[in-house]
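Given next, in structure tokens, is a single chain: the form predicted alone.
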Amino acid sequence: MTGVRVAGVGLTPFGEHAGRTGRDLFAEAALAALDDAGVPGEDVEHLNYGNFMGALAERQGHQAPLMAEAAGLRCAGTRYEEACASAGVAVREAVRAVRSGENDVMLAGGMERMTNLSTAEVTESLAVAADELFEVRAGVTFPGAYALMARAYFDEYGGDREDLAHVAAKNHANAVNNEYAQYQREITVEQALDSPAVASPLHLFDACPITDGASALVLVSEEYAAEHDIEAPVAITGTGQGGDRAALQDRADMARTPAATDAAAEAYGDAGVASDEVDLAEVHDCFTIAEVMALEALDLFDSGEGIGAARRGDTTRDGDLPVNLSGGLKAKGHPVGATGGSQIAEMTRLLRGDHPNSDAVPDATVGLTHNAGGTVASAVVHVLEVAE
């Protein structure tokens, strides 16, 4: 199998894009990625595109050919839907296609428009990623579901709202200098604690925002990169995917996310690295408790130790394992169909040294990304390394 290099990355600013269409947003990210890579659009052999709620937000299905056209491509495209892990799966399948030799050049990423809907409409649209028969009909929303997971975690391992507030404050601080972040401003632990309650124990600043945005990556084989003199120092060396029961009540333990554990084990094995070799991580912090649970599922912290990681300074930009230097979903934003691609784009920039926060990890060579769908019924993990 051939190695896979990230030749180029492209992002739109995350936030509210009133008056813009989804295809316009994706075209911006895709063209930026092609320009970053120095790869002509006619060399792209397939588009892997992630989107979750386009049929609800824009009344538009069958989006992949529209996005290929908007990006100026003349290739086929496939849309991937795995809730908030849609782009992560799209990237994973692109990695597998390049490795197999089926394609040498692929464009992968995703897009979501959300702010054109009301908060109630977004909440209802996102809820279709839960079990409609046994959760949605009972009134479960994702803030409520993650609140249940937080309560289960506190009951099993301890911790409190202040631990979660440190996660929020950390990620906002990381987003300040990120030009793509939705919220480029700091918040204090006290502000997070004093924000309005959403679903106890989660408050407003425990949650990610409603976001429009797009992400794109140009993935190439090592042979193509060498033949075309493309400077692509970052490789995707590991990929893994895991699954779990969709409904929380069907799970053995709501304080754990085995889908992420399985995805991480596969990705680590695929890359030939151990968890203690990871220098930095971008994890799916749709709610602050999600970051905590991810750290443990990824074997970066022991069970019960993730809750205090931000508070202790372990995961801050100056800590031993910086987490979410992009600002995470919490502050950078969460256009759900684009997030998995965005995480890899940010990790690539961090490892290349051209991210505003690269100075926090000047010697980093191994990065990990973790993208989750629903209440982590789906998870995709990638290992990125600076190629020797």
Given for the second form:
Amino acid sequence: MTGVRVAGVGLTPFGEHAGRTGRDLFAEAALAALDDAGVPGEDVEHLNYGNFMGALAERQGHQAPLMAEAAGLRCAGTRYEEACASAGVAVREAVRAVRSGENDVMLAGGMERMTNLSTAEVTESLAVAADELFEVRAGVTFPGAYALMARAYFDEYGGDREDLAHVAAKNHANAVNNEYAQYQREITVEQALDSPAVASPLHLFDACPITDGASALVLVSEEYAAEHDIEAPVAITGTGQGGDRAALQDRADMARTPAATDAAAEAYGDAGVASDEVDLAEVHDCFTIAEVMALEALDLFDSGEGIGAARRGDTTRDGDLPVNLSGGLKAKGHPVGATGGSQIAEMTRLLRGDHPNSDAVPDATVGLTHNAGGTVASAVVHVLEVAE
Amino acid sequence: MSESDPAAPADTGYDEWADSLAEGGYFIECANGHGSLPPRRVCPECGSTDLAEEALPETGEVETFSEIHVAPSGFGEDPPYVTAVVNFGTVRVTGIVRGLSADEVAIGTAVRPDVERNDATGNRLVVFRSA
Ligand SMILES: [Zn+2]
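Same protein, different form: I have the form predicted alone, so give me the form predicted in complex with its partner chain.
Then the entire complex follows, led off by the chain already shown.
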């Protein structure tokens, strides 16, 4: 099995790109990734592309060949859809393609266009990730679903809105220096607590924003990197994916996310890395409570300990285990189908030392990314390591 | 969307189940005692295809809930409204709580299921009423 290197990463700024098409956004990220890698587009053998709601937001299905064309690639492409984990799955399948020996150069990433829709339309579009018959028809929105999980968590382990507000404040602080972040500004715990209710117990500042953006990665085999003298110091050494019952009502424990637990166990085993060796993590904080449950599912904190991690300072920039140094989905933004690729792009930059927040983790060698779909009915986890 | 809308997706199994909630409702039980909701050909827990309809208990307990302040467009329910997951023992059911404000709902609150029609969508709407 050949090793997989991240040869290059590309991102658009995350935020509102009024008047721009999805194809233009993805082309920007793809060209940036190819440029960062120093790999010619004609060497790319396949595009793995993540997108969730393009058929609703842009009335555009069948996006993979369109995006390959926009990026100037001559190869075929495949769209991956796993709700908010779409790009995570696209990357995972690219890793598997390189490892198998089938491909040497893959472009993987994703794109989402969202701000052209009204808030009510985005709410409707995101709800499609839930169980239509048993959840959507019963009034469960995307924030509502995480609110149901948050209340179940508080009931089982304790914690309160103030703990969650510390997660929001931490991630906003991390985004200040990130040129790709949607919100490059700090918020206080008090501001988060005082923001309007969206779905009790979650308020507006517990939620990630509505975002346009794209991400792209050039993944290559170690052999290709060596032959072509490509500088690619970061390797993807572990990949894992987990699944769960789609509807919250069908899960034994709504305060836990076993799909992420399974994905992490697979990724740790694949990489031969233990959870206590992880130096930093980028986790899927679509809502503040999601970061808490991710920390526990990834075995970075014991059950019931994740809720206080930000408040105690364990996961802040200066803590033992910085989490979401990019700003996370909460402050960097969450263009749904691009997010999984963005997390790996940010982790690569953090480990390479060229991220504005790399100085928080100067000696880091092991990074973890966690990308979740819906209410974590699907989860993808990757282990990234500094290989040289 | 009316019932005669030819473009409406088929909901056979679900619609019959939702309608039954007016009379107390039922769930699917496999030979090994796992509960699930229709339509089912196979138990999602154990793979058993030996499935039977069993009556839901008269009441269940709220396991978690949220007061929703932002509703999807066209949903037909004016926010705020309270959505809850209610535990009936072997199955849980999600629906909108009627007759109780968010302050009056707590984890453990006893409710009974019922069904309404969502005027905006024409779909069945699972609701819970104070037991
Ligand atoms: Zn069974």
